[in-house]
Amino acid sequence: MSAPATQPSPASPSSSGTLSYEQAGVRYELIDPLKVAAQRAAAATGTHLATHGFTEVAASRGESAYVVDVGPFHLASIVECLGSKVLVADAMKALTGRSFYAAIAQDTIAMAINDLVTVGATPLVVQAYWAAGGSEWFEDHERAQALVAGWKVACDRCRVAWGGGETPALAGIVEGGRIDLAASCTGIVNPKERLSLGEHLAPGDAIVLLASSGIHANGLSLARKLAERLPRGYLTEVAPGCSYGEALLAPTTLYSPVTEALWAAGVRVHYAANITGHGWRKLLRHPGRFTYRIHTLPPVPPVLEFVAREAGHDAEQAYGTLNMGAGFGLFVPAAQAARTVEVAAACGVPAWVAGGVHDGPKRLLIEPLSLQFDADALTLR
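Going by the form predicted alone, give the structure for the sequence I pasted, one chain, nothing else.
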């Protein structure tokens, strides 16, 4: 199931120079140090669990979900916000009259669930946080009901209970007419040996990449800034019959059906990475010293080719920022790699045996593009 590599081409003549993620208002060199400081402060609080007879799984610190040992099984938890994708949905509603909030609901849940399942957890409960700029946001009943309906559909797809949530009206904090969406998720790792924090990751393991549906919910600040450059904005065609705005709003793939099916099929995942912020650099998340070699690239969705081209990104910028067709990475025993691809495909998610884990310095080598990301390209701990 290999696919030819697609390297972003130089900026088109209509572009006004390279558009970086920093220019779009996102500066990871400022954000990531706060994350690291918060993790270090939080680590000192883990001892409070002993008061309740529980312990933290220390290796989950710095991973996509936090894990607690409660005796017969582990509990995992995560909270994630959607970000600025709602602004694209609002702009497209104004331009087309269509509501995209059912898809936006799936995006929000995917942000939490796709992180949770990286540690081997089965999602159990989702909570909603919908903070509007004022009560008037809820006057658009079609939009509000689409959010509710889409949220339930995504929960049903992941077989997770929607426990409740919070809908504050935050005038003066959230801009009027806008909404900030977030989700938290609690899951169970049962049996305990299903935990996948990378303790079994080793040279010889295969890297299987699962297809993305498009931009997902990462890189939207860049994508929105880019729309300002386009003569037709969000209505610019990126594929026959598909506008830029529609392509950006393709709902994020939910990967929990795949991870559940893999466990049922006997595939033992040694590690997993949700490819969101930092693009393919997320494949470097494991703290160990390994060299990750990628030999096969998934096809790049047209919308991501378009963003990379029109923003003037070279391959290093594109793959270091966006998912470029791979929304999730699985590190599995080489003997189970082909089976992993089969199981994912049966769940409706294309997958590729894309590379392998090797001895060597910590780095990611994307060989078809002659790209190298070293250990310092991702600093999340």
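Please give the corresponding structure for the form predicted in complex with a further copy of the same chain, as opposed to the form predicted alone shown earlier.
For this one, just the chain is written down, with no partner chains and no other molecules.
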């Protein structure tokens, strides 16, 4: 049960030109009390595992996936939702006639798998949750087949078994003509020393950032609001020959091939952060008290530069909201940082030794931009 971050106070009141995440329709203050209550109730259930002879890995509470020690290895599980990216796919279909459902199928799986691998798990099984706004959704066979095909390809890339799933027709709950896409994923941490909940994170470790493919599946509420303000909407060019809508729909990078290859190559990941909602503030996720210094920035994908500029975001808002080119953060021993970059590149994912872990108060320093996020910029527990 991941709770949202506390949003940083804007330095000045929003002008009509700027657009904050709250203005884009996400009101965390309403959801927070439920999340806190749910987290508390959930935490109290961990002891049930003892009746089956197992134990909760307590450090996984508040992390991206829940981990149970089942004896010979750890079990990790998660459920994740695509969110509102599906609305962009639907809008682009209406505008261009093209189906982007294969792409958003990959996004959905990425939401689950990229979270699951942060704890050191190998994803084994994905279940599909496709809740349509009525039986009629399935009448568009091309769209439905694209969803199936994209889902399959993403499973193939992650070498995960697609176990099955649920495809309810929920007229009256899901809006007519829409579909809610989510995925659950189960994996194992095997051997157990692969667990990367941060026990070994220490000053001197390097931070390696893995490239994102674009906006991934976070920041879409903001991106959609911006489309409403653009004269040509999703058809606005953000790069030569590439529309805003198309750029938004670049599928999320799947990071499990990288984490699997790193283990095989002998790289020992100390901690990992999936950079989704709250942007680079996710690099503050580890509960410990460290200063994270970033000295190298990955290139910013044109679509993210465009979103930040159109929303009137300063660097703090942009890096505190969007992934800005870094989809995943790995905290590894400094001696293995260069190898980490090589292994990621061999998997087709550009990577950079971007910074390091230091003694000091809990904060993230993005030095090339003179940015600082303090401990209270991210409250996930």
